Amino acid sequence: MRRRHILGLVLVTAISVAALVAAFPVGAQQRVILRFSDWHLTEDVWNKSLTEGIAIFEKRFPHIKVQTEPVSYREKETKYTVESAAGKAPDVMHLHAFSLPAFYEKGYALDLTPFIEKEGKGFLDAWYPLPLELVKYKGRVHAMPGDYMTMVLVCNTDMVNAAGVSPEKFPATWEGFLDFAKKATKPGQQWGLGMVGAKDPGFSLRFSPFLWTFGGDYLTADLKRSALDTPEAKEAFAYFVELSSNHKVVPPGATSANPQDVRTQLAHKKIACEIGSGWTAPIVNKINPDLRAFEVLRAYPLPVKKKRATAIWLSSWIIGPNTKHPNEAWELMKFITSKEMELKWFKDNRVTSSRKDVSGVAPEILNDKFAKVIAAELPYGKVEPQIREWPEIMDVFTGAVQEALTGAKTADRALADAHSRINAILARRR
């Protein structure tokens, strides 16, 4: 009996192994889940584009399973450090580059050097030298570069001919601007422009370029001092303000719009202008097809006091450091930034890519009305500082706009007192 027992238990241990040999035949690759989180998930157009490109991933990939998880623009840098630190964080995310070197100092990118050097030699010969500098840390490739575009100005040419303005001739400076603004002002109907004055992450890419324009900057050029006590920068923080407090050329409620609320004004006749991109037309189409966005929306460089200069929009990728299946992540990160895909973002959402293989070369881009004016000014264009403080520096600046804005301060004493708080938060780091 005892050994009919132990014959019966060796197959019974037999069939199991077969099941799990069936299971899991010799160099099957086992179910990989990875969490993907984009703020994009949460936009319409995006989201459409980013559920399309994964399912082709996943297709390509069939031992791979993409979970995503939307977040707001707003939220994604407090979400992904309070996960990272918990070491919960997503196994692929999107971020803005001016959040980089707070992520790299923390440990909470990882180092994609390795699965680069496995790519072979040139991989990254494909991408433009300045995003490819701004995702490193200490010599080492910590992020991958996604969209690359500059600021311009957006404007409505039905509107732009009704102040009695030609499109064709749309004025080159600020002074002028500001003249246009007024002509195509309806007080209490429409604006000439559209603020954005709320405490957003897309604040300081409208706002820098009237800084850097005048001739103002931030920090000082080793950014260990603040430089809001210049001529220049006070002279640029005025005429910003002024543009709502004086001459009345922006719709009310400012200090409360966010990007998309500005995009909303532009698509329902409120605004002639806005500060955007390449997401402008399409975004705006999405509010308001009857506008005929693509048609009527025209690109212009922004206007110049001093010189030329606008700001710079780059995004990045980055790989949780916790990740349990970094190879694969690695897999998906490569598929996002291939050049493929950064054709497809531009083609459904007409965001420029940091691929030199196909913003330089795409005739899709270099056929594309505003395309082609953001991509000329590329090299009049700026980057942010890239410091870990900055999100907290912009936090204190904005609000300082916002004082100035709703007549809380005097638009010098908002700046002064900025100018103050920016050197104490510096200070730390000396």
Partner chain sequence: MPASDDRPERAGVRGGEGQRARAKERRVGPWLFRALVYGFLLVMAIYVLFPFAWMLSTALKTESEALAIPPTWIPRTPTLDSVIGIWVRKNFALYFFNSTVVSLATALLSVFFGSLAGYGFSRFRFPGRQFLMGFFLATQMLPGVLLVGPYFKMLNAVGLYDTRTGLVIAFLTICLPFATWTMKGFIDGVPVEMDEAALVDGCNRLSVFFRVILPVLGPAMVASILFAFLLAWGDLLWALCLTTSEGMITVTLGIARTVGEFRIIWPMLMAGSLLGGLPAILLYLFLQRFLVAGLTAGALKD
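In this text, rigid core is short for the largest set of C-alphas that superpose within 1.5 Å between two forms. Predicted, not measured: the structure shown is a model, and the values here were computed from it. Residue numbers count along the first chain shown, from 1. First, how it differs from the form predicted in complex with its partner chain.
With the core held fixed between the two forms, L124 has its Cα displaced by at least 2 Å.
Remark: with the core as the superposition reference, the CA shift of A221 between the two forms stays below 2 Å.
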Given for the second form:
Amino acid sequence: MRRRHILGLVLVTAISVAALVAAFPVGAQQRVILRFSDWHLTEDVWNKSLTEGIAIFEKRFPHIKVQTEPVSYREKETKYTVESAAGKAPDVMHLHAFSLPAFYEKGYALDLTPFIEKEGKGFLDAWYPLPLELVKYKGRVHAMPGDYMTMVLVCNTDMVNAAGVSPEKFPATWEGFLDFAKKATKPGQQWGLGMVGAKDPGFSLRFSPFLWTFGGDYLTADLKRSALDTPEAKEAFAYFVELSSNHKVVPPGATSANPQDVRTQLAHKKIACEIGSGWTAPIVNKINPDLRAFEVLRAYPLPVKKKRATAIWLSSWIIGPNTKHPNEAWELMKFITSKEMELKWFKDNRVTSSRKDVSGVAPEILNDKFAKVIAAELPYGKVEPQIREWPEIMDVFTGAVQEALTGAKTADRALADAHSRINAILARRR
Amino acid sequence: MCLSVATARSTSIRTGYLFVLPALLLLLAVLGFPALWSLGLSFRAEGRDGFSLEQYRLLLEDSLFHQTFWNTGLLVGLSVAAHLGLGLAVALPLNLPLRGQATLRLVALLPWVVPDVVAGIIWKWLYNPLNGALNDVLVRLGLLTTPLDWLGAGHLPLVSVILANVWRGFPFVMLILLAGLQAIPRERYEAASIDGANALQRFRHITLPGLRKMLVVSLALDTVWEVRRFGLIQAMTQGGPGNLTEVLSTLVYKQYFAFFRFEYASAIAVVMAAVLLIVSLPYIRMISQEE
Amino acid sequence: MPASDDRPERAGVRGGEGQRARAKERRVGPWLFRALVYGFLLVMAIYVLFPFAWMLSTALKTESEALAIPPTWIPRTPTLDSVIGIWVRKNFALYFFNSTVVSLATALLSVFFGSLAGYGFSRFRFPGRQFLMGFFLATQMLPGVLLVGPYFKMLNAVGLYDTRTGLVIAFLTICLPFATWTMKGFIDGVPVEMDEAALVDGCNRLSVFFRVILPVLGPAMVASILFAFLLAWGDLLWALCLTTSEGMITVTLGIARTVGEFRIIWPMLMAGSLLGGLPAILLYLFLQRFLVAGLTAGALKD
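If the one shown is the form predicted on its own, what is the structure of the form predicted in complex with its partner chain?
Complete assembly follows, chain above in first position.
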């Protein structure tokens, strides 16, 4: 009986002491804890790279401790939305460009303009103008640009040779490309091009180049109406759909194929080409090392119909509006997007930077077989319309592409329906 | 001692409430606020305060909502019917003293242990026309000459989604029905056998009536659950191709987390809940009625 | 479908007669009937096991072989790398602990309160009974997607955000009504004479519930416990939004993380899914003894 009393007393004391220690950390120096969330934290290679970066940061700012909060790629918007709505978002978050307008409008991204002004004039000069435009909302900067890449055509040169085309003289027009794709296709065994047709964030990156190189666009210049009724848009849409329906130069199952499925096809020599970027070769190499991706694959600018164009991948960083440590969060963000770190991200992960003083000058990038093609296309890069309704519009549009691909509707019908539904969405805004 | 008959009635009413109370309070405490919050949100125009029927007006005009509504009816109807049919068809033999009964029961329960999101991811891969296991096996067995595009050809995606959904969902119904079969007192069968009833008669006059309550329970719960089912379809098709497999739960998710239309998503959810409630009224009456 | 009619007549048979009866209970009906039943169960087993065969095969492959076109069924270079990897490279031991605690707590609480409420609904005729039954079902009709936002705010306000307790409370709102309905349906089938006999013996209602009803609820409890356990185990959305620190990650969340932006680590995904199912299977194996062959006369007479 007595022993139990003593035991209880010891326990209570231990717990109280532990609680006290936890509540008042030893030492006068209060460490600031920053919550940092990024989908890359769930990926082996990136995670290692980021962890190393954070270690450098913590050494330089001993009073800051960075607490990482991994989130999977698909679920990040869901999680950030719930947390932001409750005022408990992480201090620094990583997002796609296409989620930005909604986050700005809902007030989920802190206004960074005061910090930038404090950094002094010319701070932003290091970045390319286009990404800078995308991180602004009503004239104020709400995010910092991160990775910045153009989409290019990535082809297996062995298969290009086998189709009787010299990799040095790869077709530069879509007509020429179709001829090549037919030659590279052996029904039931291999195909000329891999097609992403699933409802996936990767779809528009790989479809937009068709639309834009044909001279069409999704919306009118004032972003108020759908522009899918133009002859250029119809032609681009029909070309894309017929690759599958008429010419059968893409593998079956396009409507459920996401970028990873298509990369798998490339890795196993089922397709000669796909639309990809800097990340393609390393991942394909991982899927099938026997392919020797870095030697066999080659990047080309996208074929052209009317004008040279390509889609841009941009990621960006935002600070949660309810952060208790805005200054420290800004220090972290400045560090992540610094010249030094952007070069590290390239070296470790092969993503090119939105900083001119990295992507435009670093010998590592300019001498890289893939990165140099991607960097050279940056001036022709274009982004999807930055409006809050964009995800909804893209959903409608992807649905239309799928309906045309499965034959549920003719290409014309599907596009016309999408046109009117997108107009209805935009009308709601006015 | 036993209670006297006079006081039994009033006490029994109070005792009834007491048994139900803990569960009721817990539900009210946790669900009250979210339910009212969602309801309130649905009567709000985006970006403006004050009462508005704007979202419901948009809902009436939205052709996607209409299509999704009927899609949901079709997919849920077929899935629930298949769950019940297969669940009963498997529960009946698994209630017999068969050799290997325990193993077979475990096998029939296995799909249930796979989280439904994961089930969706796995089935999507099985259906892949290039490296999917299902096509591979069917072609090797000579049942198919060329691989099928299970999630892309014509109306096949509907069948494919239901096939995956039945796989994941029937064990749950099977187990409820198995429990129901076990609640039927054995004496009734013995008495019927003595009276000379044959197997079919015993099934019709004892098994089915004895199972009625549990059939209704599993029908009601499964319907409500299938309308809510989200992870499986989201992982497999995200409502595609086109809007062929779009259902209310994926639409609500999309409107809320991808399009950031919180008010509109709430309105869809409120309509969904109202329709479900109306549909389930007969079940509620049936299950609560006295013998 | 002819059915659960040829029940073994275990009650009342003794000695040699029992031997013969037991021999007979293995032989259910004529051989054609048995062949049909086994044939049907075989088809069911193939349908159920096909995806599992693929999961197992994939879990034992290297990452590059998993994506081979055409697919291979027997791994060319079998490896336990993924099975080990989820414990070593990912923190699955911790995820298992979290999921087990949350799922078990959800299951036990919902079944306990659910059977109390189910008994109340089944045995008492009080005003508003039908309304309340409807209310319990109606709580399930709002989609979880919509509830998660308000839940977050509530849990945050009371300091339960990012805790296992918070998750249990959220899951209870689904499992409790479910358990109530299942229990109510089941108790309806339990003869009222059992309660009455005990009441005559001087028991009060609570002890009738604990001593007489609870012991025969086995089969319905198996269904409810498994439902609650698997729901809490397999949920992704709520676990994702209502927790955030690494210490609170559940197994399903851990599995979902193998689906990255640029790559899906298939062998790890499959290994995680297969191992993630084990606790539920063990739980079922433990519970299956309650899946008895029907209520016996004995239960009534005791």
